[in-house]
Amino acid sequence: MQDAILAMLAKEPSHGYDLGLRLRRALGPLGGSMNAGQVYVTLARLEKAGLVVHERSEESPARPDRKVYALTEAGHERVTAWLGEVNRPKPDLVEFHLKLAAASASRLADPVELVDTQRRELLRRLAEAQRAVLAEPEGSTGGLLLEGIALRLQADLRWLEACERVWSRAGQESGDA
């Protein structure tokens, strides 16, 4: 959330509550399960690191204590380089395929009832973003995520149909000898 707020400050220097309901918005429906404070928090980290400056709000002189939010210098570079940077995805099939070894390798659970376990859930999760998009406005940025989330959790079923091929297969083959 770091980045993109200071992605969002790069615009124009912004009030947190401003900051919190185009975060809100740019996520669509995903963004409201957003906790304001976060983005409070989050600025405070921001402003200890000398990414962020504060200055009270001169349009608001009934509120002294609302603070305007600006990048610093070490702020635009830090989003010059987020942008540029190239994400993998989060481990998540890693730390799975490791699960299925090590159930296998110790005999307490058996890898493919594990692999019909995390399909259910993926199924439940992709009905979830399904109905979610159809909700959508069509073209919305909020709809296009969940389009990105619901595309991700039909390669990890498809990746759970080859872990149950190969796990099934290797089952038989240890029941074999």
The other form holds:
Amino acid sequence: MQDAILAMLAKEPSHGYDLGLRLRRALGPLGGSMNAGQVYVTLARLEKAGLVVHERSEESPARPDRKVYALTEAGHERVTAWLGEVNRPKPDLVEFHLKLAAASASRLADPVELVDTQRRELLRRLAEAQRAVLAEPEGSTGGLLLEGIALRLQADLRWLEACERVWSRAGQESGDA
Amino acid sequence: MNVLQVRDLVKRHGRKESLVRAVDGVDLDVPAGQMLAVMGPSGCGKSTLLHLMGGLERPTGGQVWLAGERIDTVGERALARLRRRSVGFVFQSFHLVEELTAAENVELPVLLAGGSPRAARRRAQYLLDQVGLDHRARHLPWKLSGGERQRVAVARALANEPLVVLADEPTGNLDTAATNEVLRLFAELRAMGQTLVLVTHDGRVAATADRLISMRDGAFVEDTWLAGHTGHTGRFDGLFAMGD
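Write the structure block of the form predicted in complex with its partner chain for the protein whose form predicted on its own appears above.
Entire complex below, previous chain first.
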């Protein structure tokens, strides 16, 4: 959540309210489960950590939330690091999804390249797991857990295929426009 | 030595607006003993590439060399002979002759290549034993499980000691257990030094290869070496995969 908000601010300074909207949009149907207050709590934490600063906006005095948040130098560095790191050893589906959305919006990284990097990492792990499966005698219970690991990694890889398909199309469309 | 060499290979289907570049300028060297997987989404051209390398289709442009012999320009009869003797094919849907027993299916390529019935019988016996199906030799294909049928198909592919085995989605019709049966068999072949090229969209199949090429829109986008078959680290960070 913290990283995703930082990455959204990398595109342009925003109100907390707008950030919430953009997060919900990026999450799609899952966005409904997001607590509206979460964004403000996260922003306060980020500010304390020196990653964002706020200014009072004068253009819309009627709005309850007039703070416009922007990235600091340190915040910018953290976004770049986050986009570049491979998710391991415990990649999170939602986090990775938001990373792709943020990379695309901020244009700080190419989502398709992030997918490629992640795929290489998953394939490496899958190779390890699948070879261990094959090293177990056929029909033994010992290999079952390994097989479960291999099948889950396989499912992750299939999801990455879908990510690649959709984000490369999105990239082409925005490139044409 | 390279068993297979491909240079600037192109295969187009259709014309003008409906032109499809199934294979779009591919270069590839497959050294003897290598197990290579070509991976990509359906429609990326990987099956066409396999067909071109095995002489099942003719390229629009470029060259295919099999053990130092150029095969894209030879005549039909010479090509058919090359296919029979030097290439073993394994297909997703097995392609066994349903009227013949497992053993007879394996004997067939030996007979077609001019081997004696006796030599064919011996070879089939040996190969079915190798793939762990000697007890199924007299069964017709429909009596075999999917994994067993594909193992018979692998035995058949090996009948004439081919220079290379080309497998097109060999586990595409198999469940998890049968997939493992076939992958075990490939691992054994690889250990014996058999050159293998398989195209697949299944990450588990691709992950057992020495080398993995990713293909998109008729071209290679990545060529990676997977870790050697020397065992694993035992950590399995995959245990904590996405979604935990």
